[in-house]
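As structure tokens, one chain now follows by itself in the form predicted on its own.
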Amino acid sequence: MTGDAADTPRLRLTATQEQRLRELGADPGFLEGRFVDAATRDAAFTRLQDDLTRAGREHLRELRTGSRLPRLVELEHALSAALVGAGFVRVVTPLMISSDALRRMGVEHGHPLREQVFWLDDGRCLRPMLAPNLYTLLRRLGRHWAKPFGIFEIGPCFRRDTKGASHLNEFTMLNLVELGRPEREGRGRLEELAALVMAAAGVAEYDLEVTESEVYGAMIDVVVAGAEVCSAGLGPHPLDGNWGIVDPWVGLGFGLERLLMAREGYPNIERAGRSLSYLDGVRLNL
């Protein structure tokens, strides 16, 4: 064997140490890296992890201090400033809905999303999207503001999602609609309402595709790196019959934990949620 070919650099990581350093956020190129030897391997592997976790204790400390609020806390109310400043409500509505609500969204028995939602007694559930709520707040607010009027919510949801990199069963939603514009502007509006909501997240690029929802059929998704954070849609729908709604709508739903693991550059999404093993983003076992 040539001295080049010993030393072309064959050796990965053990699978210990990269599961180690995927749980303290280490950048998924380096988990990617080979080396010459085993000696080399575990140095580096020793560096990063001390470094990584330097990093991490002292992202606990300025939590601890009160010096930073969690990344989750702090877009939600980014994201709130921006749209109460721009003339939207904020609305609290309930986690529970009725089997009747979903039955009004199209989510017949037999409708796959019906499969994934969390039930508990009586035929109620715990939400797996705003809409419902949102649809009924807009016919009864309909008959006390003028047109236009937007409002939006921002709070948990619920979903039998499979699990994975990019999926919660427990997950933060940003839903904002708008009623009574002429429907001519719709398209205009919806992609003035992305910006507004992209801008306040702090991600400058992103792209918007079209797409098909098990719900309301065609849609735009607001995309990152490849990555869905909202799914918008136009009204007039065939839904809104169900709901008393006569007039056209925008409606956008982005997921703040998506949205976080775009911006952040998180390699799974357990890292920006609801978590027990994580605080915003550190692993808690360092």
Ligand code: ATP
Given for the second form:
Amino acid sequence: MTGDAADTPRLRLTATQEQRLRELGADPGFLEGRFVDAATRDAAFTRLQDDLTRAGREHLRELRTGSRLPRLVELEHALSAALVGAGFVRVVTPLMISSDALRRMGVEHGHPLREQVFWLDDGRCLRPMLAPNLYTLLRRLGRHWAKPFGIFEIGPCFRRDTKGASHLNEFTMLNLVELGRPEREGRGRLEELAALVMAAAGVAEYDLEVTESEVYGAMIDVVVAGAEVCSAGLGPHPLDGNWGIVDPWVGLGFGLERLLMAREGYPNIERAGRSLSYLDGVRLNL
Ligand code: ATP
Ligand code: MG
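What about the form predicted in complex with the ligand, after the form predicted on its own?
All chains and molecules follow, beginning with the one already shown.
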């Protein structure tokens, strides 16, 4: 009668074991596991630690020999190739933007995003988004190119987001925007472009959800297993007048680290981002 109770697995990993396995990238399910006694637990811990360490070393070896590049870099290449293949033009714009550019995006004092901006001492800031630069280029390129045409940028953005499992202070945004298709085609085109990016990113399962954004009003989010990987919007939009844009547009902004997190099943975004503790998701104190 007492035998059953004694055999019930109740023992958790120690805090140190759990921390170690988390760093090594263990499946979160394993970290919740229960064991019948300390010997069984410690053996399971050692086995998994060895497996993960071996896999990490193998990954570092592949990086060392050049047989692979960091996933963030590979993802950037894959997304860029897919968009160029679809006729989009890649652009590269400044990381430092003016306070006026934010104001023209409707990000003024009292606006929640305003609190997340990293200010430089000359009134400029590190861009928290790509939209102001892309708005400017759309207007200028519209004088040269027949519509519709599309542009995209992939590069760093900065936000003082409260650190959590899915926010980084510096992350990589893909923002694509297409100008000049008839407004009635907007929603369909948005879905088509979302599908193009998700296929290039290697994420098969996702949902589209209609939400409200502080900056753009009604938005459509691309969500993977409950986590937002993209916010997308449609113009004409009230902000367009600030940028001299009169044609309809479709725009989508993806976080590359969020895409990696979704695809690789990382429980924490830190593994996907720029880091000194990880190289391409491999913990360096193996
Ligand atoms: P969230 O609500 O998740 O904080 P958001 O709606 O504020 O994100 P957007 O302004 O819609 O973010 O930015 C577009 C995309 O950029 C997001 O869908 C997400 O993939 C990515 N992103 C935004 N903020 C961060 C961050 N701090 N760290 C990593 N990725 C981010
Ligand atoms: Mg969003």
